[in-house]
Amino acid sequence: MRTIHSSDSHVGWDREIPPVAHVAAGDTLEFEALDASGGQLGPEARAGDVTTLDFSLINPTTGPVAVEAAEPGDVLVVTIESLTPSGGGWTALIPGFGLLAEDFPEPALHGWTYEPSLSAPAAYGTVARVPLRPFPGTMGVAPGAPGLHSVVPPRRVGGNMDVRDLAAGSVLRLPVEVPGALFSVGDTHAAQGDGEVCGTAIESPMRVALRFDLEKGVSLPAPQFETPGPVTRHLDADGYWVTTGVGPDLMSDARDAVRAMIDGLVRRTGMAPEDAYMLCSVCADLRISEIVDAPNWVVSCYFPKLVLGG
């Protein structure tokens, strides 16, 4: 299986970036994906290193790869065959970034080491153990609009979606907007909660094997995907603690639900609020529980009990 190395990476989406490889429908490639910092942070980094990040290097993606016969109006089908984690990563609070950026203005960082075989949860100090489920946070194709586009927000053509369930065995469908599709992948995570509330997961470089197929003349309004089976079974064995936010604004409700969970974790474990926030980002799930009973909606934050030992 051919490998596309991390030296063939770029920052941002641009239809003019030349492809580093060409593949046919049915081919499988392995990609070396860098972590979201582009190698600036790792397990041994400290909080002060967050303040010196070069943001022009953030969220690199490996590629792009041109898929033969892919044309605008087609769908690129990407099957995640396997992921090979590196065994190290980081989670950070980056000033000005994340759901609760106003609550946490100072940088913080936790370095992770874990078994690359995923045979054991990753330890969060002596307080928590987080089950691992690696996935690429960014998968996408080049936008049809000209110019360089930021990799940070997700797009109609994919990109930085941070969908935890796009793991091994899942199949992603992306609308093609340029000839060859020009696919890239990056921002690999060893674990993440739905919502990635502090803005980072367990950011970890790894290898990703992907198979490419085409659906000709099929129109999609946005990315779609399917999973090979249950998506929470690695976390739900002992149930959840759940907090809610209730009100007329979903973003405010989400913030309230996470704030309540942070408060509960601090009371339950004695950990610092910054640590509770980062832990929520790697294993707690935000869900819209109710969105029809105007004027108020309900957002829930689910924290798996097994992370703290049940």
Contents of the next structure:
2 protein chains.
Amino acid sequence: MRTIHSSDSHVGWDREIPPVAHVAAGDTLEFEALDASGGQLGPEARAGDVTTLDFSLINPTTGPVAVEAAEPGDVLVVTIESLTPSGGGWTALIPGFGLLAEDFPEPALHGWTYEPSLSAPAAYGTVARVPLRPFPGTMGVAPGAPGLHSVVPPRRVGGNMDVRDLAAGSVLRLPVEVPGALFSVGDTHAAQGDGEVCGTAIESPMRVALRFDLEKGVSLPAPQFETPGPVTRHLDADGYWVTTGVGPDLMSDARDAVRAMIDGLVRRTGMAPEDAYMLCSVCADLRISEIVDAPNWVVSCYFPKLVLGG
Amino acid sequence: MRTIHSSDSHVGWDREIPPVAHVAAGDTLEFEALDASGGQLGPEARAGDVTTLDFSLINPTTGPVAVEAAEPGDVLVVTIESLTPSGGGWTALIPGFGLLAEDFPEPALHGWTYEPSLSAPAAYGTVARVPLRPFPGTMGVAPGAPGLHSVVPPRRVGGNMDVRDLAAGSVLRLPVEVPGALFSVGDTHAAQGDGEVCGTAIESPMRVALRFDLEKGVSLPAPQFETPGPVTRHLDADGYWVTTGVGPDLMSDARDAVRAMIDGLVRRTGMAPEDAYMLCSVCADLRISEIVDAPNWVVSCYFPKLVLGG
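Okay, that is the form predicted on its own; can I get the form predicted together with another copy of the chain now?
Below is the whole assembly, all chains and molecules, this chain first.
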């Protein structure tokens, strides 16, 4: 299998970035993905290192790869064949970033080491054990609009979607907007909950094997995917603690639900609020429980009990 | 076990509604819950019946029950001991109501019959089979503020939360705002997805056994609950089809994701869009995949493949 090395990486999306490789439909490629800091942070990093990050290097993606015969209006089908995790990573609170940025103005960082075989959950000190399910946070193709587009927001052509179920076996469909599609991948995570609430997951470099296929002339409004099986059985066995936010704004509801979950975790375990927030980001799920009983919606934060030992 | 009959029901929340029963902490009561139409619709109903609904009768709740020694500032703990479903129900599109009300201006209705033992999924014609997991859509206590409050929106004291995981075995915690708490229950559903996107689930009368306990002097900002085990294993075995909405507004993102799912179901099966929308409401889940990659968030709609035969 051909490998695209992380030396062939770029920051941001631009249709003018020349492809580093060409593939045909049906090909599988391996990509070396850097962590979201581009190698600036690792399992030995400290909170102070967050304050000296060079943000121009954040979220590099490996690629782009040109797919033969891909044309605007096609769909690029990306099968996530396998991930080979590195065994180390980090989760951080970055000032100004994250769902509760106003509540957590100070930097924080937790370094992780874990079994690359994924045979055991990753320990968070002695307080928690997080089951792992690695995936690339960022997979996308070049936007049709010219110029350099920030890598931070996801968009119609994918990108930094941070969808935790784009794990091994899932099949992602992306609308193609430029000839050759120009696909790149990065921002690999060893685990993340729905929402990625603190803004970082278990950020961890890894290798990713992806197979490319094409569907010609299929219109897609936004990324779609399918999973080959269940998506929560690695952590749902003991059930969940759930907090809710109830009100007329989904964003405020989500904040309220996560704040209540952090309070509950702190009360239950004595951990620091910063640790509870980072744990929510790596294993708790934000769900929209109801979105029709006007004027109030319910957003729920599901924390798997198993992570704290049931 | 004492039963509170559905003749003891009310529409809307008001601290002045006199209790129909008194219980002590530790007691279990059975409630007869009407469906959300208050008996106006059943499995034999037609779309035309939606247009003649008397909305003043919508969403009756059985109760209220006064809990001895409950005081404002306490938490009422409600354990959902068991549900005894009736075997019949309905799902409807009600003009002006639901996440995609603008796309679906016409009424529609699907009548359901199912095994009350829940030994088999409920058939949706020949196109789909929906695994059932019954729960009460509405459980709440009287708000402290005087006057009659609409039963439609959920609020701090619970009410029409439509949280599909408040199923048998779950334990709900509600903040008490009036002496005696004044608890009521209704709006029982045989199945619902996260979001209840069309505004109705499998609306089905049933009996509900609930145990009441009190926690004194515990402050809760909003309802919380815990589940005794996994919440999706009845339908996740074959994985999911997933559509996304990507953009700066969570509500628009949710609409985009559901619209894309309806389009996909129609294309895949040939079913009518109205049927796809109602099926999403009873078995597809809205999740917030990421809420931190400003300015764009990702809301995903997860449809369990098993419902269409994998």
